[in-house]
Amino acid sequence: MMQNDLSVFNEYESEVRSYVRGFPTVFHQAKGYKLWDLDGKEYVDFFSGAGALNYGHNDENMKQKLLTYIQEDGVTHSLDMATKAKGEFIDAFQNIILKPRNMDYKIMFPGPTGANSVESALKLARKVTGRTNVVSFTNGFHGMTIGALSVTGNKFKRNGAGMPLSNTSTLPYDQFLKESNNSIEYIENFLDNGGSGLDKPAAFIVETVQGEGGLNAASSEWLRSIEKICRERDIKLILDDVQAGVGRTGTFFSFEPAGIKPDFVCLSKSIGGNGSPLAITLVAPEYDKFAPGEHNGTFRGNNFAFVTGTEALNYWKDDRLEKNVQEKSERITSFLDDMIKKHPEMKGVRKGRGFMQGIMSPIEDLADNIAGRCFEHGLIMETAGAEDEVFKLFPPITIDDEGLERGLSILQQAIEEVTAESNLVAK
């Protein structure tokens, strides 16, 4: 029986693991917003799989289909093939989030991570423009694939291609300029200005709250301006709502409250229900251009996903979810306003929107030092930002008061400690 240490890992694993340095240990079991390692401690989870884990772990309902499925020998791979569940899916799928909400998409599946729907986004958007250059915004982040990388704005995650990333151009995200704080005349003098040497490009993507960036989250009046901008000039709008989307911010999509409808959306992590790897990508059907087979994936039928993927989508029948994510969502935003407020020497502003939340601190290594002590003490949480000066609350949308409060508990008890003990000094 393998024992709780690393030795394993650290000898056989590439050095590019990066999650097992800041939760050193064995896990082995979940169930719900709780995970136990090896030696049985057991942690409140406030990661949920960076988003993927909207829905906590082993949810009973999808857990029961999917055995069911199994035993029935149901399809597992199938590429783009017609199987019973796919068809469930992309049923439910329009009946229980599309039509109610008066929205007409086609759906792609280009394969099973975010960075590939961000991928068949661009793609499609250059192929019906014709044109080649892509606006992202500061501070985005998009996936690790090279296309994908290109819009992100991370300079530690864009070294690591290798190669120069072209084709794109970056402009300031809502709140980025913080002088003026007028970033929409920013970004229409760029894109009129016949000297400002910037491409007139095929799309716009961006995020509504950009979750590895820092939680900065744009406001409804932005969104709305960065799509008129897009609609007057004909330029696509494509909204990455992987890690936002799904429930996270108390609606289904991130983008519900600012009114919008943009091109096309991406969506991955959570849309799978239980953790299964499952993307789609919707499109506008007046650019459903691709030809057969001209962007696909081998693992873009992963019936495993569709059918966990379907049994999620009843949550959203009704609006019992979505109104409990908004109500727990207040909880958590006034322990955040109450945490900077006790604690005056974190400098801390509360960032992002829904279960998508965290305190941002220009005091280095503050966020990292918290997020350590939380897990000493059976929280696992993880940071964000350009500089990782931002502790973040991921908890699953489905968790309970006891769950929310007794992490909380521990997130307070972490911040006490390390404000405490350290000697604060802003960067």
Contents of the next structure:
There are 4 protein chains.
Amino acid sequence: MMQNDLSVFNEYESEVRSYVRGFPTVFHQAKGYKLWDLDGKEYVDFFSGAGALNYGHNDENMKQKLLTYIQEDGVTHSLDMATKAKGEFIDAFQNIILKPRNMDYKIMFPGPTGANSVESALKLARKVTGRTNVVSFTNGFHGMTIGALSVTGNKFKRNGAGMPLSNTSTLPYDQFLKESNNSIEYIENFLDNGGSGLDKPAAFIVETVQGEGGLNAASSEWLRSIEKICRERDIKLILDDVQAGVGRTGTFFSFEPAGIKPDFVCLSKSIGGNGSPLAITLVAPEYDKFAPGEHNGTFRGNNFAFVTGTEALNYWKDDRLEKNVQEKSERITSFLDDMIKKHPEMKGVRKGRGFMQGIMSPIEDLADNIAGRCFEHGLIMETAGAEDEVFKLFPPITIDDEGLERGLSILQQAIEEVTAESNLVAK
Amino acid sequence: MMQNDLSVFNEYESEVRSYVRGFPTVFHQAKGYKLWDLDGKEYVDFFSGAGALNYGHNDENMKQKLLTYIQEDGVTHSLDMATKAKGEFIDAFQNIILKPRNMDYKIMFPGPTGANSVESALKLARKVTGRTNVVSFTNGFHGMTIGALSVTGNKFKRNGAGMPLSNTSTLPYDQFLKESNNSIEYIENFLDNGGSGLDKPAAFIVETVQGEGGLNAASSEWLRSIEKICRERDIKLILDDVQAGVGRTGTFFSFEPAGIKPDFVCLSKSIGGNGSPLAITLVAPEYDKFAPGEHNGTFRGNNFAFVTGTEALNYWKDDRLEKNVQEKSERITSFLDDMIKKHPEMKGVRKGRGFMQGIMSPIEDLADNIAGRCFEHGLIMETAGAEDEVFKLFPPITIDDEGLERGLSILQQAIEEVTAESNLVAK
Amino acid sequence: MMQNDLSVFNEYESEVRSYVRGFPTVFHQAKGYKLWDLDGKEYVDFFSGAGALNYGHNDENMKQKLLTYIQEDGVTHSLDMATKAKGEFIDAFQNIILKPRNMDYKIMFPGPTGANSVESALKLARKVTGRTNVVSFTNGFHGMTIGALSVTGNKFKRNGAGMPLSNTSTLPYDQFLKESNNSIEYIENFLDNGGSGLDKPAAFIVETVQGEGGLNAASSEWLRSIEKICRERDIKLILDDVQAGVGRTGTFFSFEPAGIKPDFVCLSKSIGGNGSPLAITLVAPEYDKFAPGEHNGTFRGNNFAFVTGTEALNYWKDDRLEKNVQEKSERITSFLDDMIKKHPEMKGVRKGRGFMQGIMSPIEDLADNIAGRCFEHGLIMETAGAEDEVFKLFPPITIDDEGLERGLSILQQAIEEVTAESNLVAK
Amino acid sequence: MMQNDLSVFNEYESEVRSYVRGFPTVFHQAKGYKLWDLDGKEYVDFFSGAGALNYGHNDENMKQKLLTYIQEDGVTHSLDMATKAKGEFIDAFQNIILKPRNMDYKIMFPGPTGANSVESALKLARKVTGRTNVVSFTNGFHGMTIGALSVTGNKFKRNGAGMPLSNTSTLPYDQFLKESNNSIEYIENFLDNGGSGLDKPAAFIVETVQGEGGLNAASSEWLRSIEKICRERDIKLILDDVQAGVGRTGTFFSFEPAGIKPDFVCLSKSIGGNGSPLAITLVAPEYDKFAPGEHNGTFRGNNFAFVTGTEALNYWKDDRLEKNVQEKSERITSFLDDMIKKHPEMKGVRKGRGFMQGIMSPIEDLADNIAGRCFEHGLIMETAGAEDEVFKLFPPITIDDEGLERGLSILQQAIEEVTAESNLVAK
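Given the form predicted alone above, produce the structure of the same protein in the form predicted in complex with another copy of the chain.
Below, the chain from earlier opens the complete complex, with every other chain and molecule after it.
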């Protein structure tokens, strides 16, 4: 396949295919924040594989480690047997990530996807409590398998199940309720009122920033209140850090600024370093209660991802990457504020934090149109929210100033063009 | 990590870890049917990553293709955007696999695991029929996420869900009923009797050989009857070929000898060629009814697996591999029959077909003890069945005579030792 | 309303009305085995309110007791407060029924219907075991509320729920499996096989004779095997004696001949004596674990039914009624055998036992046509089975020879007419 | 049983018994608003069988009609066959209740309890919409069978199910949310936000005044908003008028002042006139879609209740009863306001409307203690709310001034005594 031709996809791939519709070209090569299609056209990547490519494409150090590993016939696939590559990953994760943060968790390899991690945490929280209900939050997004989909708020996605999704209750996320600044009182009321119909949950599952749900960022105070609510009622706290974790918000775990200690932490996406499938579930030792093999899966031992994932952890040995993200986050924030001010016709609201920010607009199709215009001009960027009402800046966290400015510049141009041309109609 | 030391796993990994307990060593390198641990000890692999390594470890052609791809900074991770590597995989699958078999299916990339494929098929079958119940079979095994676990028969695994698993009904697999040769009459009776309590199912989900469930092989006649039952009642047929597919039974799809046409086919494990996470769901075009993005997932676009998976398909351009499997299957069969005859104290029954055969024994711990002894003597082999009552020969389908005989010889020694030493007690 | 006119029903009552369609007349008075409509036409009642009128209509002793009670302004409605009428009922039930049979049960008043009794037993069995699954049997019928409907086999009724019915599994009733004489081996296999997908049940719920399900009568041996299966596995046994109990099969409890001791017994229908709404749940003392008020209901204290129900228990102070039923059952049996022999074109099979016998015929509409013809000739009789394939003789158990013969004679005439006229076609 | 002795209840009745614990005496006779126990002690009844005795005990007209009916051997039990008594009930209900209110409903007889009516409406709403989710409200109470319990908010009761209750979502009732005057905005937000996780419901089920849930009275405006929400989204509206209906709030249907037109109305409790088990479901003709027999039940045809229920409808031929209730409601309101003012230590809040009013107090056990003291002084009154935090005045709606004042006077005395003696501690 040497031609930039989508016909093989159009003809043979299922209708469910999605991103290829928004980015209709055949990509071939990628490095850092850049992608090239088969025509050689270069794209700036403000999408980062929906958070799976936080370190950019084909990081050179990871690449070299992986090439050596493959060259030497290192074990590729190992289920949950012990391998040198896996041992080194565990060791690095323990010593670079957990210990310096005074975190004490058992590491579970639940299968290679974020949904696997979510499913394992849900199962374990139910098992250790003997309760079946799990509280999730409005606009939460946790995956497409039935267990994970049951705690996902998006109705279009839920509808794909073809059957009722049960054993879950949705409560309002931070700022979902319009009349108050937070939803804590409402949540406590539902939990404690003996007539609320909310069966005592095994766990809460929560994201610190809802990446798919529209870049809703919970405040640290809200997160601490949620933790307190759980602690006081013996409810387990599952922190789904699949999209917001691994540095995207400026710290390795997105919940570090809030200072909370979840009982379960779900990690995936960028944990493998280069976008290779890998997920882990961190489990507080007292809840590490699955019997051997009670949860399993074929691809728990993806050694390529162990190799690149281990190399990636080196980014966290000092605070340079953290600082880079935090500094550039401010640049993104000020850029977005500026756009909102310059284009009041967008009726834009800035959303999110760190390297997961964007603008929500009530204008019909605006976010989609801007993302589409960006693509034409060589910038990959996606939308988020139940109605795709947010455009979402997700650059690699390793991006340099040049890359960031190049992307922002294209985005600015797209905003200007779309707002100028469109007959803007609020939804 | 240069020492063969399990302490990092024992200390930091979750108790749910399983295979590392049966094979307590740190593996490092692997090639074809061989594995080496950090002490340099060589093992023959009759396990094949539970079916994910049908082509053996680090096949040289795949390895070279992959090295080149990585060297050239080919796209690693792409969600469901179009990439050259993905396009070539689709093209090869279409032209090498589907077209020559006169099969007309849309290819869905549901996420990288077999469970993802199963979940996508279950969701779609329910969606297109508007029915919620799905019939699965005794000892069926389809995965650990809630949707897939709901159709899995193993009670120990089901118990891990921590909640009731619903919208499924289990019916007896071929030869599960003792008094009759097949279960077809029973199934028809339950479906058609207006008082059986079996709500009309959206689909049947079935394996041709139950790999995890104890190497139960359905007859072609039974499979055709199941297809007929479905057709006559407008019930969709989901064929889970995750473990038995990709050549393990001697044909690419395990259901080819039966001549049936499932509505959905689940493939994973060896579809990526070298054990890299990849899964596809084949969907009859008339049921390709997910809206764009209605089912999604981060790791649908694992390009390393596309590269190696495409290369692997070359094995199917002629019939050499098929013939190799079919011939060596006969050797395995006669070896197992021989063992059963020589060691009547095992009360062994040969199970399975092709390169997924083994011996079921009612003797307490016998299968486990034999597998343990094999490991000591340098052969990796696992057990199967709800009570681990079967030891299971799963050599790579590319194995040569020397490898096969070496493995069988170790197995023979293990059987002889265990049966000689043990105080055999039937369960 | 003095005219025999159905227009008020046709115009204002819901389409769900059913018996009025088969017996299209307006009834007014009734005594013993006789009913009269507004035209004064007399009918013999071989229907007995589907088992709620085992003692016939308006038994004179009950009537007098009730008239006095009402005349004296006895408490009519009392929830679960103590009343004289309730105390006397409990006392009589204890002394006339339980003690002489060496039965030790707590009496629960779960609401006035059989479904209330079933729901209370299901809830309690789940609560005391901490398990959610309940095993029911093919063609079992337990009621229309969601809990009771979940354990009912009839698909037409289940479909009325408008949602999936969960937490139940159906296993084959005695003689449902065609190839064997009983289903015990199959049931044990499903329970004990670790891969059967049958989650360990809280309870089995079973009828001794399936009145709605087609007059399937379980053998005493089968019932004892079911009890043994439950005992050996710590599964609770719920005996639904709503239709077969209170003397219909010749003993007060239908399970007396089998000699089993259920953990929960559901009674309703004729327990109130004259067809007034009343139900009780007998609970083995060790499982009497509902907290006060954890299950409740407005009509638990129907004192009219306590009064008539207490009077009805006097029938059980000696064995005259039992003997009457047992003797007349033989007459019914021989009559039905004779009909089957004389009319082989019915392809009839005799079903049931005691005063719940009938003939199953595979001939399209035969049972319905015979019941319809009986109605024309002055006999009320209904059909049963998922396809209404059985006509069902349900005379009052207090019927005398004259009444029985009169009914049988009408039935014989109907059979002769229908078999003579019809173009009989097997389904 | 001639002695006022509870031993038969204590010894033989299940522990689940409840009211007998609060009112520990054996009642025997009753008339109007009076009850007598076996010692001849007289009690004023401010309980009215939890709403089943709205017309008081043994109303003389109903009694005479019933005596005549029984004397003449009228049909007692008739399933859903046509009887004279049933026809007259339908006719009266149509002509006295529905027609004058311009209401067009089919009448369904779903079984004799409120829960039967609720279950039938839930099933039918799901069936006609093809959706499974039903929205209920905080502190709603609809019954103890699994379908009805699933829409009941009380956690203690829900826990009795022993299994997860699914296919329902709870939303905040009027004034449940503290920060705003009504919950309408919140509800609309949950329904319309594509990410709220609230699957589109088949129906809302709502009470106008939550009798068991703590006498929460929805405003007419709130009810109209709920109706509007349903209409605009094609959601069915089920009005559970089991407790608040049949005159308890001053109009026959409690929703008359709000002017709404529910799709389904559930009636029971006092619909039978004298506390005999009877329930009806009113179904908008376009949703009368059960097939004949798709929902059934043994005690749908309780003719005694038809006779007394028909007689009771005569109370609604003119507006005297309505006026009586409305006038005396004002007396109750002013009495309660006065008590709250005189006894600020109760921290009382008046709740409810019409003849279902009471006082909520946060003081630990206050409501229970007052009800207990009332009983000692000869007044029957119960508590309500998830924590029994409300005492609840439920006199017969036919009560005269003397009876009302006598009851209020006892209540006043009890309040004075309890507040004087108690060491009042807020919960």
